[in-house]
Structure formats: C-alpha cells, structure tokens
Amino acid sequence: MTQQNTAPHGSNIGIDGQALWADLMETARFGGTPKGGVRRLTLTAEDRQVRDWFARTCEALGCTVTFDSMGNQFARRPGLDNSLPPITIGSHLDTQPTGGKYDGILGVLGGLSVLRALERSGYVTRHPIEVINWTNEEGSRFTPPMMCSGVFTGVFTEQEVLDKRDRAGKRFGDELEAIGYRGSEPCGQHPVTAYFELHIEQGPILEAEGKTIGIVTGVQGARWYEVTVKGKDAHAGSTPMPMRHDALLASARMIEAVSQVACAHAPTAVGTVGLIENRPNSNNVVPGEVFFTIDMRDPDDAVVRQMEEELYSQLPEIARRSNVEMEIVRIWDAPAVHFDPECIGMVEAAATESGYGARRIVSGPGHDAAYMARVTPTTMIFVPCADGLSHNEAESITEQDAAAGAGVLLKAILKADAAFNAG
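Okay, now the structure: that chain only, the form predicted on its own.
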C-alpha cells in the first residue's frame, strides 16, 4: 500500500477505460454463447469460474477477498482508518439464460476499475473500499431475484434461501456448497458506510436523450406471482371442444389479461409473463396443467396494488369460464425505493465535474441497491445501452460510456470518502 496522495479528493486519479473493457471481454468467456451473449446462471460451474477470476484479479491488486454464508464476495482495499466501515461498490456476476456481457458485471468490474485506479495512483482513502459481488441477483435459476442482498438486509432469512429449489429440484444451499462459496461469516454481519452501484440502464431513455450518465433516484415497485392452472389431460382427436378442460387455452386468456391490466395503467405500468411450462406438452394431448409467472411493476406502489387486485379478480373468472382450476401465489413484493439524497448529490456533482450530459432517472428493473437502501445510504449510476436492450445476447454498450460511468463512480466514491464519518 502506497502513501496517501495529497491532491484534494484524489483529483488526479483516472479510470483506465481500456483495462475495464478488456475485463468485460475476458469475463464474457465464462458462459459465453455462440451468439455473443453469456449464460452464467447462479451457482453453476461458470459462476464459480468468474468468481475465481474476480478473486484472483482483486488479490493481485493487494485486496483481501472474502465471502459470507450466502456466497456474497467482498474485495477489500484497506484505508487509512480501517476501523471505519467500508464504502462499498457492488452488483452481480450471474446472468439470465440468454444474457448479455454487461448487465450486472459492469458494476462489479467498474468497482474493480476504481480499485485499480486507486492502486495505480497510490491514493489511500480514509475508509476501506470494498467491491461486492452479490449472489443470485437475477433470480432466473432460483427465485426471487436479489436473493442474497435480500438476506444481507434482512428481507429474507438465510434458511429460507438455502432451502430454495430450482425448477430441476436442486437445493440452493447444496449448490452453493458444491461451487465452494459457502463462507463462515453470517450474511448481514458485514458493516458498510455507503453503497454505490454502476449499471447499464436496461432502457431507452439515456440513449434517446443523448445523455451519458443516469443519476438514479430510486427503483419502481414490483410484484411477482406464480400461477398454476389445472384442467384435464385428454385425447386431442376424440375429445369434443365443448367438453375440454384445456389448461393452456385458459392460460392464454389469462396471459392476455395480464397485458390488458398493465396497459390500463399506461404509460408507467408494465406486466410480463416470462416463463411458462405446459404439461404434458404432447402434440395430441389436450394440456392438463400449465405453470406460468407474472411480473408487474410501476413506480407507484398504489398502482401495483391496484393491478394486483385486478389480476385477483379477472384470472379466477377466466378459470371459471374455461372449466379449469387456478391458483395464484405472490412470491415477491418489492416496494418502490427512494435512494439517499446525499449520495444522489455526489453522483450528480461527479457527472457535472466530468462534463457529461446527465439526467435524473428512476430504475425500472430491480437491483441489489434497492435492498441496500434499507440499511445504508445508497444510490446508482446508469450508462446507456443500445436500443435500451438488456436480458438479451445482443445487449451492447460502448467502451467510452463504460469508462465514463466508472469515472463518475470513482469521483462519487471519493466524495463519499470525504463526507461520511468526517467527525
């Protein structure tokens, strides 16, 4: 560790944009797909590989890397006063089944680029600085999403998450043990001073307005549901249409209702059915059972509640008319989040000082930052992605925007280091 730089707030420190981009390209190899995306589901071999890479790379910069009982990784660079809780930067390394190269990992590698910039300059912050990789942010293998930042902040208990099972019946706790990332530190007993998260926007606003930086003021509310529709398997050739109990046909009507409910609350509300399983899924059998998920979101919690009421009214009526049975279960409730005004101001000042076009923005997707805001001052930084596309192998950002976002992150971290616990 070199001596503290005397420049005010590390004003001579800069991000190595080329190194950040090289990291993004290198890590895309872990679970890389033929279409140029990434399939790196949580607690798989690919997840273990990228975790190992992250640990090695941070240790090479002189950091200490640990992980807690839920597999959350912490890469720590010491500060001048290591009795202070760290200022943290975080996001996730897991992806969707057909994910892109930047969702989540930009925040982790942007944090790594901050550590690299500090080490290269010799600047030592007052606080320790930590970069966090949160386990299972996506929720694509084990639901709900943001699962282990949720344990960290008391939203879920450790045991209920360890007992979660994927669609193949594999238990979360067993899979965490299998990749070697079940740590001894109880999840949630890791102190923090503040939390910053860099992310691609996953929407079209910044690109459409020609802005480089999104100053994120909060996250919209979301609720997830699982729906099971039960009819009766029957022969497709010999069962008259009026005598059928077709679970798939009923589900199709319900899926249309989900869209109609969301459209009724436009332009802010959205509703999605993203997963569906049809049983027995045979050419000549009338489907007897269907399972599907619903994702409903709006910046206003009252609108989310209203949409839920409409779903709970309309879907059972569709089931009754379709001669099937239906069960709907809410599996996740994430109220709207408002980030810390002081942290927001730090990001805004950093963007202005850097000369970037910026705007305040509310996040449509959920992020680990939404849970961290419950326990520590928190905010996020967005950079544009092409056509607003994310959760897609064609997800794309520019090297310049990645570096810009990391640069604003660095400046915000240095401002936080000066402001928090100043005595």
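Numbering follows the first chain given and starts at 1. Just so we're clear, the structure is a prediction, and the values are computed from it rather than from any experiment. Rigid core: the largest C-alpha set superposing within 1.5 Å between the two forms. What changes on going to the form predicted in complex with a further copy of the same chain:
Superimposing on the larger rigid part's C-alpha atoms between the two forms leaves the smaller part rotated by 25 degrees.
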Given for the second form:
Protein chains: 2
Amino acid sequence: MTQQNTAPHGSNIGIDGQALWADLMETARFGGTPKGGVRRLTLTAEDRQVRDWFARTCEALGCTVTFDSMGNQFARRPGLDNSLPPITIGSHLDTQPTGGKYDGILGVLGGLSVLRALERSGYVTRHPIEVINWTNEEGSRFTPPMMCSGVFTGVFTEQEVLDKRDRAGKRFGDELEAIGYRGSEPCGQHPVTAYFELHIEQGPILEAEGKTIGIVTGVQGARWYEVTVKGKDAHAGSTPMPMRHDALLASARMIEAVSQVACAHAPTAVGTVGLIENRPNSNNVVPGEVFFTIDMRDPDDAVVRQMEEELYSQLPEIARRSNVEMEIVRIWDAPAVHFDPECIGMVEAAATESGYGARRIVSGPGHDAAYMARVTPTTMIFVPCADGLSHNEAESITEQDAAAGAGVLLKAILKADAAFNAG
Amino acid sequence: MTQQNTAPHGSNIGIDGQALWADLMETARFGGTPKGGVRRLTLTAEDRQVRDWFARTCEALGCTVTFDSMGNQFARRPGLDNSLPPITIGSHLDTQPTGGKYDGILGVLGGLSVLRALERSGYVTRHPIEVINWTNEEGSRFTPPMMCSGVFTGVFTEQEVLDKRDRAGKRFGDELEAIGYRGSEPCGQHPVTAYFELHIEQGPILEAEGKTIGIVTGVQGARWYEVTVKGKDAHAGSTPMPMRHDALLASARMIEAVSQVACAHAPTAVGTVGLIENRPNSNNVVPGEVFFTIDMRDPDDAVVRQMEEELYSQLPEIARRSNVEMEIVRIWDAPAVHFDPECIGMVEAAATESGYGARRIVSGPGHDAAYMARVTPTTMIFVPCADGLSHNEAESITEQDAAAGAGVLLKAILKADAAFNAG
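Shown: the form predicted on its own; wanted: the form predicted in complex with a further copy of the same chain:
So here's everything in the complex, that chain up top.
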C-alpha cells in the first residue's frame, strides 16, 4: 500500500471472480436456510457473525474497520491523500426473513472484491476507499427500511431509530449494544466524496434483454395508497344482481383501472394492487367490505402526480357506478431520486470499456443509495437476477455476472478517484 | 278435538300473532347472545332445551310428540281420519353460530301457531297435522346442511350422518344420544301427505317491493366452482407492466366476467365471487397466485348450464390475455327444485284471500323443503326480513309479517286438508 500507482485508472487491476463467489457462499452460511436462502435479520446473532467476518476479512487486507453510533461499518483502505474524503462503496449484509444470498450482500462483498483487487495489485488510489455495510436496510425486523443510511443522511434522527421496537418489543438501541456494534463515531459525521452501490436488479429487464450491466440513473418516485370499499353483505343466492352492493366486484373494477392508469403512461410507469382483504370472505355471501393497497411508480414525479389525479377521479366514479362507498388515502410518498450524471457516466464508460451489454435503467425498489444521493454524488450498478426474483430463498445470480458487476464497480471507482477533487 | 268441523276450510280460525311472537322471543332465550342473536348449534345443550320446550308446548295443546332415529321431532295433532298420512309443516330450531331469532324458527313456531289456532277453535282436520323440527338444518356444527331432512328423504344414509364429526372430533351419533334425542322410529319411515314450510326470505325482494308474502315456486339450481389462477410473484417497483403475470389483475377481470355472465341472464340469474385469497398478499409484490370461488344460480337448470359454458369459455380466454394459468373445478351441483303446483296454488289463494301483497318467488338458499319436495307435494311461504339479512344476529322481521305468514300457512294447510286424499 505504499507503492505508487503503476497504471493510470488501474487498467491492469482485475476482480478475482472466484474469490468474490467464495465470499458470497461463505457469508450465506450465517443464517443459511435448508432451502438455500438466508435468514439474517438485523442486529441478531447471525448479523453479528457476518459483521465480525466482514471486519476480519477487510482487516486481513490491511484495512481499518470502524463502526459508527448506528452500527454502520466502514472498511477503509488508505489512499495517497488521506485528507480527501473517501470514495465509498456500500450496501447491506442483513436479509429478509426468507431472503437470498445476494440482495445487499453482493454490494458489500463486491466492494470487498475491489479492496482485494487493489491490494493484490499494490495499487494505491488518491482517495481513501471505503466499503460500507449499512445497518438495517431491509426494515423487516425494525421498520422502516434503509434505516441507518437514513440516519447517516439526516432523513431520520438517531434517537427515533434507537427507540424503535421489533414485534417482540425489543428496542433497536439495546439490540445494537447487545451485538457490540454501537460505535462512538456519531452517525453522519463522516464526509464522503462519492458513493457507488452494486446490487441485483430485483426485476426481469436485464435478463429479458440479455444485458449484463444496468447503469442505474435513479430510483422511481413512488406513492402508496390504501383503499377501503364498503358495500353490503348479502346472500349470494337470494340477492338479485341489480340490488347488490358488491364490494369485491367494485374492487375488481378498480384493480383493472389501476392497471390501465399505469399502462397509459407506458413504458416506465407501474401500478400494482398487491394486497387485498375481502370480508366476510365466504363463498355464498356477496362481499360487504374490501381493503386493498395501490403502489404507483414512475421515474418522473410529474407522472406519479398525474396518475394519482387519474386514480382520484376514476376510482370514486367506479364506486358510484357499482353502488358502493369508497375511501382512498395516500400513505407514502417517495419522490423520484436522480443519480449524479458524472457518476452515471463513469459506470457507463466502465461497462463499455469492459465490453459488457449494458442499458440505462431506473430502480424500482429503494436502496441505501437513494438516501446517499441526498448528500454526495451517487449511482448504482445492477446485475441480472434469475426470473427477477428477490426477497426469496430462490434468489439466483451467476458467478460471471457477479464478477462483471464488481469489475464495472472497480473501473468506476478508479474513474471517480481520478475525477473527483482533481483540483 | 272430538268436535266436528264447524266451518269448511276453517274460515273462522285465526292465528294468535301475539302468542307466536311471544314464542319467538321465548325460544330466543335458549342460546341467546348479548347482541340479540341466537347461538344454538345442533345437538348442544341449547338445542336440547329448545326441543324440550317445543315438545312440552305442543303436548300442552294436546299433541303427541315423537322423534325418529335422527332426532327429527314430530308434534302430531290427530285428525278425523288418522289412517291418512299427515299434512306436515316443518323447519328447524338450530341456528348459525351467530344466528338470529327467525331463520328456521319461524317455520316451526308458525306451525305451532297453526296447531294452537286449530286447538283454540276446536277445529278438527281430516288429516292429522304434524309440525316437524328437523335436526341440523344449518350444517355449521356438522356439515352438510339439511342433514336430517336429507336422511328422511333418502339423500344421505343414516349411518353416514351418525358417523359425521364436528371440528372438536365429537361424533354426531354420540351427541344425538347425549341430548336424549336418538329415537326408535327409523328415520324416513313416516309417510306424509304434503309438506309446507314458512321461512324468512333471506333476501331483499319482498321488502323492496313492499310485499308481505312470497309464494315460493322452487329453489334455484346452483353450481359452485373453485378457481386457481397462477401467475408469478414479482417486485411491484421493478417489473414493467407488459412483463407481469399478475394473478390478481387476471382474477379481477374474471370477477367482472362472472358478474356479466349472470347479468346477461337477467333478471333471475345470479353470479357471485364471495371468497378470494391472494398470495403473497404484500403491498409491493405483484400477486403470483389467487384462489377464488364462484357461485352461479338460476331457477332454470338450463340457464345454469349455459352460464357454466360461458364461464368455461371466457375465463380461460381472460387468463390467456392476462399471461397467467388458470384452473376451474366445479365443486357442487344442486339442480333446481320445482315445488308442487297444487301446493303453490293453495298458498297463492290463501295470500289472495287474506288480502296480502304477494308475489311468486324462487328461493336462493336451500331449505329442508328442497329435500321434502323429492318425496311429497311441497311448497314454502316467505315473509320479508329487514335488509334481506340472515345468518346474522341482527336478523329482523315484524310481528305483523310473522303473523301474516302463519295466517297464510294456516289457510294453505286447511286447503291441503280439504284437497288431498279427497277421492
């Protein structure tokens, strides 16, 4: 690490794809499930195990590993000018209750593979390089998701997060202390130069188009709604069709409308009814009440607003036609995130130089990067996952794609190292 | 009871509406709930209490009360010619778990009010008159419903019913013994001349049209189906609309189709999706699998068959258009029941003579009468219930309508007494 750069932009440095894959398989043992998935909820014994492993492994590469007051881990490889804030790479090592081996994990271990590539080649960057493991991205044990990148970027206060409780009543702050990961560095007082995150797509587009790399330009804007439709329970045999107030039939028409509103803003908009509860839910009773949720997204906030207007006009009209009452409430509003054009350009150039099939893509799910984009130049890299599947024990990617994503990450980091603070 | 008839067709005999209402309120105490409903599951202590009360009350009117091997109770008032099989009136005293005071009960106590009217006037019919309390019409503790009128009419064997078990594992036969209502007369070996059943409508038509009496011409034919729609779970944010296999959206289109198929056979046909289960039922996951039921009914079996053909053609086409797989299975087929034209005419004449607003109507729900129609001339009389509500603690009828229904029942019984075995 005391050598001079031997090649501009590190053209002779490469990712060890086999080592990256071995790391993925190794960490999958912490909380590994019989079906080949991972159950590693945040701040559990399994989370401590993978954090300890990550720290040990990075230290073996000569890095200094610290963690802040929210347990966010930072593995730092020094640069030539350690007064410069680090170029950072991050994601998360926690999983869903029946999660897979790659969601989040690929981003941290991809960062580790970059550290390994730099160390093995003896290449020293201008900036320090840091790999970050964010605490509780998934939000399944303690809600909401992206919790500690949220504190880091000022979206949440430290205290409100420390006081969160899981369903068993355990307090976030106590559980963080219990696994030994409540650090002394105040969360957020950690300047960075730029942030890159490698992640599985969690969607089917790259696989369908045979592309290896997604150059992520941002995160879609999303709004969530809860809809309650009230009709009247009635006997299915003795209630003539015109006398019914069928809450499920009305809801069926609204579900079709949600789809049509999204399709009218093709190809980017999506609209989904994912959850529905029908009452009394008996095969010979005309349903009297239905509750369902709507999830509307588009990369352009103006389109999301427009779709909301269409829903607010069409759904009550359907209710009126269907002789039922309805109420719609917006319960979540996440504006679109636009990543840094310069960082996006670095990823795009890296993919092109590597000869990978690539396309620009907008992330559907949120990521720690969505919050980091508020405080530093940020972008993401996607790789394909089989069938677009994630949050599932059957989550699957190839060793080649993992290595490709890490290779593009490495090249982008070196470009960022050259471009930022170039004076 | 030894007097001669004092008036042809009993024109001077009348129902005591207050006594009928008092009986309804009295029996509602056996299993009465805080909300004013009744929980009187078959073969429980409450069922025994109401049976004992019924037997006592009928015996006080001079009737002989027996019960058969399935616990069906028969309260017999002798006639002038006791070699004639009795004219019968029946229904049931058991209720749903959160049932009301009238469903079934009105039919038995309306029969009791006929016995009382005859006794008080000293009128002796040609035939014996019997009021029947059928065991387990509701089918909520032991399925299926209409169980012991089913044995009586040869639909089920005695042994298969005796061996049924409730969800706690208790055997029907043992529970029948335990309440002391396993009789020695073999169920079904009990000739009858005709059968009349008074019941609340359990639908909204009479109330909506301001009619007091429903002249029931039969029971609708009904077919039930189970539909399974298989798509693919996918992330609601990252899966473009054209790449989805949304099982709920497809199901919504099928629910609309069920309604349209029924409406195309207006005004008699009905079609209902009452039960739906959506998986994984998460607000940001495109649903991968939906299960729902369909209930199709019409008084004409040919229409039910025609609607089935339409469903079998339209639903797979919707599945194809919606990029999902589907399977539909018919799980129940109850052919239409057509009541006896002569009995129907007696009820119609009785309603007209009484000056009540009346209309012919087809029953949506099944009733003990639907089985009795297989073995003897049968019909039913409906009275309105508030909001069409039944199987509900809030079930409600008026004292006037109860008395009107019993009055029509009385007149119809006297007409039947005159008409049958007249030769």
